[in-house]
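Form predicted alone, single chain, as structure tokens, below.
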Amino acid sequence: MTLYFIGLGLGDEKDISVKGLDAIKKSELVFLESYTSLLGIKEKELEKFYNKKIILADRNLVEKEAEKILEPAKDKDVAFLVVGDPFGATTHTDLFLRAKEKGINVEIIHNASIMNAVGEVGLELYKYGKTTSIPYWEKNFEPETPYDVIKMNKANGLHTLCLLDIKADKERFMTVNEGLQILKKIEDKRKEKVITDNLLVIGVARIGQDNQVIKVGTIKELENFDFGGQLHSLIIPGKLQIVEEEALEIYKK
């Protein structure tokens, strides 16, 4: 018997792999993962799809419940759906070690996730420095990590992800325009110089899906451009080589 955590991709329910198709087929649970990420589509159309019951798996459930995922697939197979990679949340790790512990088979079936997807910018994805979150501010939590992660990637001449934050219980999504916000308010505070209307960034939203956006301009030129429904994540981009360049062009249009 076997714990399959399934990547589901960043588009639809047909972005899943032959072989991850395969496990949900023969999988007596399935748990979608509904907390880190979004598909473009509800659950009712994966369940169509995949002709499966699905129980969503809220964090929660994942992280304070893990024996209502783990105790069945001790006798059968499970599946566990994430969307994009199946390690692209800590919180999947610690699953996959707890699932580990008790002995449990477990299969990886991987897939495309938006830390991979952003090469379709045109930035070399070997040259991006460390990955941040940009979260809500909320009384008394104004985090300025990103702000110090983004300061030093620009030093080291490298490019920044920022993942914007996702509140899914509250239907709250960060959109590229709110996560200029807290930078420009974090710059504010600091006076630092890393965050300045002309700076130059990449706003993407819905990657990989057919409506994705993808928006090259400076913070000026893009802090009220409408990035349409979420996910959104924000890129800064580093020292830029001549082929970055030229790629970025095609999305200034």
Given for the second form:
Number of protein chains: 2
Amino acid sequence: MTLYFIGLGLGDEKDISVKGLDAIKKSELVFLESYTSLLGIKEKELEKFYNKKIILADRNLVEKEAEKILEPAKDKDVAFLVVGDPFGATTHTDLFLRAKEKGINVEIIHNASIMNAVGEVGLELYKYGKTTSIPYWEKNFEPETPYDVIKMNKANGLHTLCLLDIKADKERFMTVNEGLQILKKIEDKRKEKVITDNLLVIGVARIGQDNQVIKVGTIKELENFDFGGQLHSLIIPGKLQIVEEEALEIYKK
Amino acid sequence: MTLYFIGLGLGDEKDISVKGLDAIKKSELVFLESYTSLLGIKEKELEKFYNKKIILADRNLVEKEAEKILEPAKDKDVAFLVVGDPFGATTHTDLFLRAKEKGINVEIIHNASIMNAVGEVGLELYKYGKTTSIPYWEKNFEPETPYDVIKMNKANGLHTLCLLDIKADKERFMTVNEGLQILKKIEDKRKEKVITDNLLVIGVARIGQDNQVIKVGTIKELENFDFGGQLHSLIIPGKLQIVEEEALEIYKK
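Output block for the form predicted together with a further copy of the same chain, input the form predicted alone:
Entire complex below, previous chain first.
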């Protein structure tokens, strides 16, 4: 009996791999991890496509009540679905380790995640430095980490992918505009000229979905641009090669 | 009419997405990019699975004779298949840009690539720094770049993914062992103690395939370890968090 970690990719029900779909069809229980990302469609549509009932797995279930996923996997095939790749932007390594400890057979079925699908904007993937995330600011929580990461990567000529905060339980998904505002607020404190109005940035929305948007411009140009619905990400380019510059031209219009 | 860039993922014919398979079925011409990576199966098996003839596209065809791909796409659906993700480890941005210039409708169907599938070893993807590649040394070509990248990433506490050279036309695929030997030869020149016998490294082979191997150990322990057939990659960990250490334990045995 196997616990399948299955990546769903980024778009809709048809971004799953043939192998992943086969595994779901075999599984008696199908969990959908529902707090780190989301597809462009509702789970009802997934249920219809799989012809299976889906159990939504929130953070509490996955982190505190993992037994509900692991126990059944001892004698049944169980599918644990993750938008993107199972080990993409947010890790499910802990669940994986617990399954291994219990001697459960685990199979991982990979898929695209935002970490590699951003290749589509035309910046070489191997020239990205450390990835960062921009969280919403809260009282006594105004982290400057993204600023430091962007600064470090820029100093090394590298691009930075900024993953924007997702509070799925509150249906809050950070927009490119909000991400830029937060970076500017950090700049106001730090004044190291890492984030300036004329800095060229790339905003992306719904990558891998039919209505995806990729838009290149200065912060001034993009800070009020409407990217539409979630999910958004932000890229701060480092040193550009000619073919990268050519690619970005497409998305300046 | 559309030129589809379709990622095949990393394993076998069933790692393609349902969407990608639909696009191939609609396409009148199906090219398989054959020089930057390879699946664990032969193209004959792909042809059988798709029920379509496959045209192998080597570097010359893609870079010098791209018209053979682009011209037909003006009035036919054409599929351009890439192992991994279309914009993964090696870029096909140039072909994409040429298609755009000609006003050809382009659709990209993403998939897993080595860049995100390495998440499976348990090191957080967002803590990787710049990716590097280790080329075979040739006369007057003994690049030290990978050494510099590893050094930079280590200094910043970041992990390094080293992509190992592929000379598909000569059927030469660098092994983890060869990659380690080259790093040691650079160390012999540079003597900066970046690469030492006791350095913990991770060798991976055939990630995403049924017979994948992930092995963690010091360079001394892994330099003669037999990882089996291609493709191999090498990871040099940076600073490890507890859950990362726990994950690596699994692969030390």
